[in-house]
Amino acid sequence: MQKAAIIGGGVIGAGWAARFLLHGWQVHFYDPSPAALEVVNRVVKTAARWVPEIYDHLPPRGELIIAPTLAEAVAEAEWIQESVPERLPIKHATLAEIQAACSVGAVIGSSTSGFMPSELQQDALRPEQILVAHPYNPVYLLPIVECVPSSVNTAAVTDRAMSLLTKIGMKPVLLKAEVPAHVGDRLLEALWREALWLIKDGVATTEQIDDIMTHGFGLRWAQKGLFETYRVAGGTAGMRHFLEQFGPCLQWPWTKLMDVPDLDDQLISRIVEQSDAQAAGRSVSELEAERDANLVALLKALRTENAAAGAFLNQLAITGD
């Protein structure tokens, strides 16, 4: 049984643990927080409920081992995933401790949403061993993972990372260059900034913004993405026609992407109040359950149509991975 080490809990680290476990790996989990064990057990239980709904073939479930020390967790692991808090000194200290105890041949992936691999590799014992493997929550259901190397990572390390991520049912995307926040979070940040202004300026509420996304372009994005959606919008003339028709809009003052509203107490209170009203008394656990049920339904529908993420899952079924 292949061994993975998950260093750092929370929903991301626990999600990684669940994905490896349900794809047959032995998982050694380490987090010094007293609450970490409860979180990982809850996430694994939730994942075990939903993951079999979208995969045709899953190997026997792996074993979860709670390691007493970081060194014991990483010893002989093929894959080590670091998911500690997003503070560079904490990550540097953790990565140094990992490399002091792990195998030279192990791949060390970081879940960082913002730091570049070259930043993580600073003063590392073996910088070429560390790269970014940035997933999206919930890690056990969403297959995409941004695989980001720096100039010091060898092709052998990168190829091994891509291969191991594929073995646990993920779709790794190897970025061509490193940039802060990678790709997905840069896109999300742009949308988030605009949404904050729309709330601050009183244009729409949190619920209205979410409705526009979930009942409109979000449905298109789920199966066509951004560029293919716009290609279709160009009609039979395609992408060139779309760009010629809507390109001038880029010069119009439609967005405030280069300006960020202050998250002062007033704006924070407004967002919190609107979000509380939108939740209508549902707990976070209930919202998570709704999210997972909806994701599984969408993935099943996309499998039926052999489109986007559904086509990816169908390919896994054909190959038996």
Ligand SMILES: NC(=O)c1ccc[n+]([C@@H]2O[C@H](COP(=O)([O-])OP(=O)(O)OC[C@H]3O[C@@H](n4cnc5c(N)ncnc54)[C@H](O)[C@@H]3O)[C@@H](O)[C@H]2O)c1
The other form holds:
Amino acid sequence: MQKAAIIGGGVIGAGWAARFLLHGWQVHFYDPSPAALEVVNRVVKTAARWVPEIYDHLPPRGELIIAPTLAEAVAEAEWIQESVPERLPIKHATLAEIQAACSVGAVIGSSTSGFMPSELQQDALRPEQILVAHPYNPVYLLPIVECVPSSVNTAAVTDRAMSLLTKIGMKPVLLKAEVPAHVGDRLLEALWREALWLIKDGVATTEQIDDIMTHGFGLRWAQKGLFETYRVAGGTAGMRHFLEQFGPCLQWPWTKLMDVPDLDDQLISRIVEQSDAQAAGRSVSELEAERDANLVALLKALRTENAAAGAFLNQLAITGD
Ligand SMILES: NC(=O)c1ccc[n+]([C@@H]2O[C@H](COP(=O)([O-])OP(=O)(O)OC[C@H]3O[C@@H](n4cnc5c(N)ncnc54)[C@H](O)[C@@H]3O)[C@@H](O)[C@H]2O)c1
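Switching conditions: you have the form predicted on its own, so give me the form predicted together with the ligand.
Now the full complex is given, and it begins with the chain already shown.
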């Protein structure tokens, strides 16, 4: 059985543990917090409920081993996924501990949302062994993972990373260059900034912004992304017409992107109050359950249409991966 080590088991690490486990790997899990065990058990249970609904060829479930030390977790692992808090000193200390104990041939993926691989590799024992493998939450259901090497990672390491990630049902996208926050989080950051301004300026509430997304362009994005959506919006003349039509708007005051709203107490309170009202008493666990059920329904629908992530899952079903 192939062995993975999961270092740091919060929301993301537990999601990785569940993904590896349900794709047949032996998972060595390490997190110093006593609370982590409950988190990983809960996430694995949830994942086991949903993952078989979207993957046709799951191998027998692997084994979850709770490691007493980080060194024991990584000792014989083929893949090591670091998911500790997003603080560079913590990442550096953890990566140093990992490299002191892991095999030279292991791949070390970092879940970092924002750090570039070259930042993670600073002062590392074997920098070429570390790259970014940035997933999205929930890791056990969403196939995408951004694979980001720096200039010191060899093609052999990135090829191996891409191949291993594919084996656990993921669609790795190998970025052409490293940049802070990779690709997805840069796009999300732009949207997030605009949303904060719209709330600060009293234009819309958290619920109204979410309604505009979930009843409109959010539905488009799950199956056509940004560029194909706009290509279609250009009518039969396509992308060139779209760019000519909406090009001038780039000079108009349609965005406050370069200004960051001050996240002061007043804005934080406004967002929290609106978000509480929107949740209407539903707990985070209830919201997560709704999210997972909806994602599975969407993925199934996309499989029926053989589109976007559904086409990817159908391809896995054909190849038996
Ligand atoms: N939350 C997200 O949506 C998301 C998405 C993609 C990537 N990420 C990235 O994943 C990483 C983890 O984020 P998270 O949201 O799961 O954080 P989290 O705070 O939920 O979990 C971090 C875990 O790391 C553990 N930890 C702390 N120090 C440790 C150490 N020295 N060794 C091992 N474990 C240690 C903590 O006990 C905790 O369980 C971050 O780099 C983050 O940027 C987060």
